[in-house]
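Consider the single chain below, provided in structure tokens and representing the form predicted on its own.
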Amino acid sequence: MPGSTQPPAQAPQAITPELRRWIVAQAEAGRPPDDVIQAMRDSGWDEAVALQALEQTLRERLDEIAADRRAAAEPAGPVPEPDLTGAPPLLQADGHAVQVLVSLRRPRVVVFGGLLTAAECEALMALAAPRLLRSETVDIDTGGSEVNAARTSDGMFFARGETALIARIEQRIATLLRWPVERGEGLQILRYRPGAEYLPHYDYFDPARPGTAPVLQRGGQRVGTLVIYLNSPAGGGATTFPDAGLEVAPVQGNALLFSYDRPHPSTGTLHGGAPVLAGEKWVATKWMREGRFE
């Protein structure tokens, strides 16, 4: 009516990403529905709005779980694999003796002794050191890469194959892991400084993000990752793999072999770099995957 004031229209209460994880958090804890749709009430929360919220973001998350298990229950596919039957302690990988220091199973992890030698360790990062950039990462929404904070490294490519000593090298992983040369990546270089680090994390590309699929276009999922300490840092610099309780410290020479049958947490590859404490840590990481990598 003219000359009449009505009240202001109360803004929609938006079901938002943060209530979702806290109604998760809650159930995850035993509380009881209606003691969550209490404790929203008396936030403000109108009580239809929290019956929604409530019901949606568990189905929802009934409905991620299932999925979970449906891909840990997944047949496993084949992975790099040295042959270690018989538990030799050395592997011959091309006339060129690898000690084999740790094995374990799950995660599957394998730690090699001596797979470089001091001089191709020296060579590769004198080879690498004019081409380093700051590191980038796949972003996994548009399926190229990105600067990221949580990886504070320089790094390059080298094109597979592109001299001697890498084709060499690349030869020498195929025969030991017994996993074609034209299924890797070109071996990438990184440097890490004092300070330098790079979070836990999956090299799996994730099969939910919509970025994942152009970039499996070139070779399939990654499978297995390859890496190989060049130097021996004064201090820090280990890989990590928080869910196993492992570390493994970088020396020259060695490598650190980790494979995944599925692109799922159950692999246990959660992983990451420890900060380098003192001197810098190289090293050069070498990612398979499931078919030819063009």
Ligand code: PD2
Contents of the next structure:
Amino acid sequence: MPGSTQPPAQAPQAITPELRRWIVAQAEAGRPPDDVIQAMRDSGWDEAVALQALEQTLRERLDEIAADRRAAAEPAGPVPEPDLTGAPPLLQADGHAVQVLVSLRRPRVVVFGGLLTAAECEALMALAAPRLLRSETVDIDTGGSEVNAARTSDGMFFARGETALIARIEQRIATLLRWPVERGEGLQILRYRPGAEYLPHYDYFDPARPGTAPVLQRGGQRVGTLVIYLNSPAGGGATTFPDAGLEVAPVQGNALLFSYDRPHPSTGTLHGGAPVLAGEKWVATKWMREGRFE
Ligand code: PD2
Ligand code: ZN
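Starting from the form predicted on its own above, please write out the structure of the form predicted in complex with the ligand.
Whole complex next, starting from this chain.
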């Protein structure tokens, strides 16, 4: 609504989210307060109520900006991170050689080659296939989980250490990222069919949302994500970082690490799964927590 000079139609003198957005847009566009009040009066607002709405909205917006600044300035916590001293082209994780294909500072992103063998990828897909259901995500307003229209894939979770293969993969990840197995969630498997996608989102839990506190009781915040590509789709399906202009191609056995040292957009970790254009896309996601996830 930043383009509209008129406030939204007046609900009986209530500060609706729509009115709030309009007032903020006027202020950000540099429109003088008197002008804003006049526009509200022209739309039928009582002058005293219009003034109060303006004051309250701008005060709340300033509080939001201050809270955002504080969050961005908070000391960073530790995050999962491979040992890249000496810029090694290959890392050893439990006797398994892993390539370092890309390393980016902000957002913190590392792309690994050959984290899993083709046989390991095939075995994970076969184990997961009979258990796939339409994906759910944590509903941060309630702390429960819900089917999410932003994610049109099918998914399932393995329990940590559920099979010998899964335990071996989890230990390899823990060694590679120097992050204990106990601080990781169970592996999640996602299958995207043609046309399926995952709209851009952050993986950390939004501290401002009411459902976050109960979720954090189990292991604290998420601080890192490892997306392992279990197959190479025939077309599309890149993992994208829209704010960084980065796209990571899904290649079987490769893995994408990104970490976030605070639950804040300043980490630059807004990311999504681009639509699959041909074939299917399968990934395994490991989320890492601040504390023990039991
Ligand atoms: O499958 C992906 O590329 C993808 C994209 C965004 C996965 C996730 N997020 C995730 O599992 O959080
Ligand atoms: Zn994600």
